[in-house]
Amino acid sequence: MQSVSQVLKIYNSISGEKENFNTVTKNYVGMYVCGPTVYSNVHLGNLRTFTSFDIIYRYLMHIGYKVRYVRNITDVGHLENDEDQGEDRISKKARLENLEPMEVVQRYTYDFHETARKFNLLPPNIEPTATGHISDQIKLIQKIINEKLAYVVNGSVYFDVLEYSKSNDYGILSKRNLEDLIHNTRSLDGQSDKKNPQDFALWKKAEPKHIMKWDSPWGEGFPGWHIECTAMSNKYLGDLFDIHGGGIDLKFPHHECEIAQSNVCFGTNAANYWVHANMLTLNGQKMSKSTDNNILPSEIFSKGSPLLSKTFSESCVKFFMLQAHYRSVLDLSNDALLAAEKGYNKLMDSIEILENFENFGDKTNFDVKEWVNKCYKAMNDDFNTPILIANIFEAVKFINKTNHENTSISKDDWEVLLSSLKSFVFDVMGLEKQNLAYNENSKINDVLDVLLELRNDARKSKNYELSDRIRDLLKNKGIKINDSDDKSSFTIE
């Protein structure tokens, strides 16, 4: 259905420009996205990243590409500090909770899959794990050693960044200058094995207490975080593939290191297009557990949070995320979600009106073909969902006006408008209609909002007996009231 005159453009982080999308193999796309490190519940920042690449995946298939989408699970090797410091995140969680590391992996992989399913994210074609590809990583490490661009010290193996930089551009992605990195890097405790602080681990020697370890030519240990993705992307997509994606926080050092490894092993940058989704903030600030400026998906969808006045459906939150371009910083707030919910409900109502429309005539006062073309133009401009949504609401305005004024639409235009609208909303954006259970839950939220408003009025008039009674009665029903200076919210316990 896409206009042949249009060309898909994708912003490439390496060039810093939008580029025409040309695939390595005609009509086929290989896409690798760095998946979660499964040591905790998936957070909203992760969810935004994976939503961005879900839209990309959906749209590429929509316009006719056959896509192999690979998204890994990191279940070993990701240390607390991204620059080879600290404890393995999964091992630390296992130690703190007195669990086997694979129990931690299983618990949080399940949480990730459940959250992705609720958010209607399509599963990847292949979902490899780092622990399932140890031998592949060892082979690549040995190859880098053979090229004299890695060295072994006390059972650990490090990539020699300075040696690599003599004939390669370390910083091609992040645009960081190696001389500046050297100047700004201080000596760190526990890093004495490295020739230079900029060098990164390909293989780490395991201490006796370390649970997750494997045999290697250099002794017992575990792989570095960066080599894992190089091994898995190469195994399933080859020496050069089309798109490598992830959150913007992975640009450096993770993706920069991947490019360096791929250049040594395969003579390529791994992918032709490096694509990064931007951050999600909360109430204008970076999300942080230490400052309580943090919220989990489950708190938005069902449990409730002191930071929100109510719960919101998964499709509403997804619709909110798509109103910003994937490369823009997006700020989540209660007001923003409330506005998104209104827009989402208006959209769903309009689709229902169009589905049940019966007043057909000879002509339509709306250029449907031009509207369809504008929708494709938006998505072909680096997957611009905000412009797509703006175009969709032009159609919503027309549908509501037509319904209100009882004017007609030609049968042909109605069929194209309905099929295109549903295709963009449900197939490309991956939104879903709210089910009956959620609508009932939404009504309950509305009732609670009324109770909170009455209670706030009682507090303002200093009728503390009534306000306390409402609070206590709700608490007995498992609903906790969270009071602030200007308003209250509720949490379902």
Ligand code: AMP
Contents of the next structure:
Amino acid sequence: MQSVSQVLKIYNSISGEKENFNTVTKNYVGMYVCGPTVYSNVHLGNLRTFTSFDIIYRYLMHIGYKVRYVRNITDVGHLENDEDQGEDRISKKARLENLEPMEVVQRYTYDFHETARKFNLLPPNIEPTATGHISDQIKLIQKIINEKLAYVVNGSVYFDVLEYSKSNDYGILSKRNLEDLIHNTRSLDGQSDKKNPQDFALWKKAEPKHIMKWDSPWGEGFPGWHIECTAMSNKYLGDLFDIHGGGIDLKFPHHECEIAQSNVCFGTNAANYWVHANMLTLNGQKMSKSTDNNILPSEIFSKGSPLLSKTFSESCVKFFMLQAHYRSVLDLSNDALLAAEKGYNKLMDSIEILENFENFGDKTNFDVKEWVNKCYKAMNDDFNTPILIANIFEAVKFINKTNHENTSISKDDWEVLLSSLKSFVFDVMGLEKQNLAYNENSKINDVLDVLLELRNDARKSKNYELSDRIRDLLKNKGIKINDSDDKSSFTIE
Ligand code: AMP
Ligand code: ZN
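For comparison with the form predicted alone, kindly provide the form predicted in complex with this ligand.
Below is the whole assembly, all chains and molecules, this chain first.
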């Protein structure tokens, strides 16, 4: 283990505090993160959550832990309204597009993997699917029924929240009060099978039309969304593991229900640290697949979007995300991306300057050791990437000074600075030096912006001959102009 004399602290949603990180088994970490529901393309909001956990995974390995990272694929059971109502999201897509449900699953799992690879997210060690673990789920449901904390009605099985609450704290994570839940949960049509509206489904009876269904002791049906994660995390990480993560929108009901199930089945809260990543918003609203308020990765990286003046590289977008702490809400805007791009390019330039540096002196006008310490301190404080980036920019400032003013750096310090800088930027944050031909550098961007402006002037003065000529000439060079009513943007093909 790396000799960092500092303790890692992680914010635990259960206690609402930053706690010292102590693992169940020395030097080993078990981490489970709720994966995507594969019924449509992942959007940038999903990517933000997976990036937050990618950084946590990378940093834990960087400081010497052996990590087993399990992230599932939800391919059944996630209903439209996140609770027990509505159609299964995957079945619905299959019905609308006239596909087999597993064709839908295959298509969007592939999309997710492709996008994660482009975003340089490390693959998890195990990626179980919910449909591949139906028998494990049935066993757990049976166990909960045997404990008399679930009941069977008309081919469905429900968790009895009131009964559970007699000796457990339902609300331990979301801090919701059961009394309030009882008063605020509406009794919806179709939920009449439940004893109480706040009970949640462990198994749902399949109607004859339903396409995704399995045999069970209670008849043909399909599992509830919450039991899937309990079954998969327990199978690969045991009765009590270290970190359970997901987006903050999963705290309730999904994670609260997982904790309840785990208490009944294993007598634990499943994980010691429940970690939640905050949302990416667009125009101040949560980005979401089920509403149209989202930007797809392909739009931002290559196709272009009417909301953006240009495309941005994956590393630049990731750099933009890491400028905010994972527990803060982050709003996406064109201006913020443009600013992040400048910062990212500056960082890449200074790494190159440092790599090629040759003019060593006897001493260094920068405390490299202290700087390395500060970088670890930031990450040990609940993975504080904005502070890490601020520290990194202190080094960037020094590097540029060394370059322009010939401020001295010794060979030994140079080695430490270069290797630490590269390991924080490339290994811990997972940024990449993006190909300039693909991610145009900022000067070329500026030139293209000038061309767009001149072309817009031509359009405004109805000089369509000139505006079309600019468009066609750029098109021949593989640069596509996307026109909308009030502005134009370009895409490099
Ligand atoms: P889903 O595919 O909807 O099950 O979501 C996959 C993951 O993305 C979950 O951990 C969600 O909490 C997370 N997520 C969904 N929307 C956003 C968003 N706008 N910002 C950040 N994370 C999100
Ligand atoms: Zn889950």
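Numbering follows the first chain given and starts at 1. Between two forms, the rigid core is defined as the largest C-alpha subset superposing within 1.5 Å. Bear in mind that the values here come from a model prediction, so they are computed numbers and not experimental data.
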query: Flag for residue 24, CA shift 2 Å or larger between these two forms after aligning core; finding: no
query: Rigid core fit then residue 427 CA moved by 2 Å or more between these two forms; finding: no
